[in-house]
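The chain that follows stands alone, in the form predicted on its own, written as structure tokens.
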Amino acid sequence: MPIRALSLPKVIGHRGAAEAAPENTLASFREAKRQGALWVEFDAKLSADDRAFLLHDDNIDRTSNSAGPARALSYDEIRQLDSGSWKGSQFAGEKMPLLAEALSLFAQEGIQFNLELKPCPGRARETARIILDELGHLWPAAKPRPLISSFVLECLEIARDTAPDYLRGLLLEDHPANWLDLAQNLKVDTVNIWDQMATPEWVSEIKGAGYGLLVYTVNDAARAKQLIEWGVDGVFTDAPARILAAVGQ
């Protein structure tokens, strides 16, 4: 059972403010923080030269002007495209940012965040191993610890054994009948589960067992309320201000 006391959220920011504003980019997470969430959550992965960097997706395709794998471009290569046109022409050369950019805005603003290692294929070790290195370095002492989570469950056991301060959120998309196993294996301090498993049933089941719960993705002000009644800790949403209305802070 987890001992370490957590302070979560009812509102953390998905990929910043991703219905406003372009995920996971700078003026998302400005985006957030203007709508009123404290916290907001991020995907970090490697460019081809191990650079850590800000992108959901395995490829570009959906959130640039350009195509292809991540895994194959430097961050170099990155840096040049346009990531935010897609979203709205206000958002026009927005890009792609360092952990190193997103992480110095944090601590400017005081926004505390959950950092979901998501590598490219075959990449898990490197990806955890860097990530969490430059996390140590960058992030100040002084500042709330980070949640890190991840569904690659490679990445949380590095996490466990290299970075054992840091908070840990184990990220389910299904309801696997091992869930507390690994959890407990993982030592993590949070499970993260879809929305469309969550049940009155499961949410008992998780806050029983002394795990804080966050739930993804939750943009509908109606069930993010039933969601917290039921007991749920946090929602992840793409709409803070709309959600934040609905359950406060």
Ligand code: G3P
The other form holds:
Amino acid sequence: MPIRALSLPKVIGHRGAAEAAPENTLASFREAKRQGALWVEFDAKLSADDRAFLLHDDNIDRTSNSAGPARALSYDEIRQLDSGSWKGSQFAGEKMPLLAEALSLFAQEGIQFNLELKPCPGRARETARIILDELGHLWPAAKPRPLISSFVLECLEIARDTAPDYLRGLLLEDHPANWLDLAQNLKVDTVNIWDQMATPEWVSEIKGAGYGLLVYTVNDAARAKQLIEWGVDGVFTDAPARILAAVGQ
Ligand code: G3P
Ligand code: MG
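Could the form predicted in complex with the ligand be given as well, to go with the form predicted on its own?
Okay, now the whole complex, with that chain kicking things off.
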């Protein structure tokens, strides 16, 4: 049974404010704050030279002006790319930020965050180790505790064993019969489930077991309201202003 006190927001900006701005960029986080989000979620991984930076996909094709697997590129190479123009010419020149740059913006703007460990294929262990170590150095313990989440069990094991003070979230894409065993073994604080899998029964089960419960990715205001009424603590959304208008902070 998780016992740590949780203070979760009802609305978390998914990849920043991914509907209006290029996901996982500083522009997206600024936009999330402008829309009223107190928290953002982002995806972090390692470049070929082990620098922690922000990107969702394994490949750079969808969100940059180049193509290929991210794990083959050094961060200097990644830095040459334009990760904003694909979303609109007003975002031309946005970069895939270093984790350090995102953290510095969050500190400056008072933004709380959920860091999702999203390793390149085959790089789970070093991704979790290096990123959690960097976070420990760059994010002062006196600041609000971040939530660390992952779909990758190996990453959550490393977080449990090496960074126990952070809040941790188990990300699930389906509804595994052994979800409670997983959550207990990984000693997570929250279970973060896919909207398509959310039912009133499963929500009650997760909340009844004492876990925080977050649902991704909810861009429809009526659905967000329904989930909160069922007892979900909060939702990840690409459109923070729309969802905040429906469910409040
Ligand atoms: O952390 C919530 C959500 O971001 C998980 O899915 O694929 O958008 O990273 P994905
Ligand atoms: Mg994510």
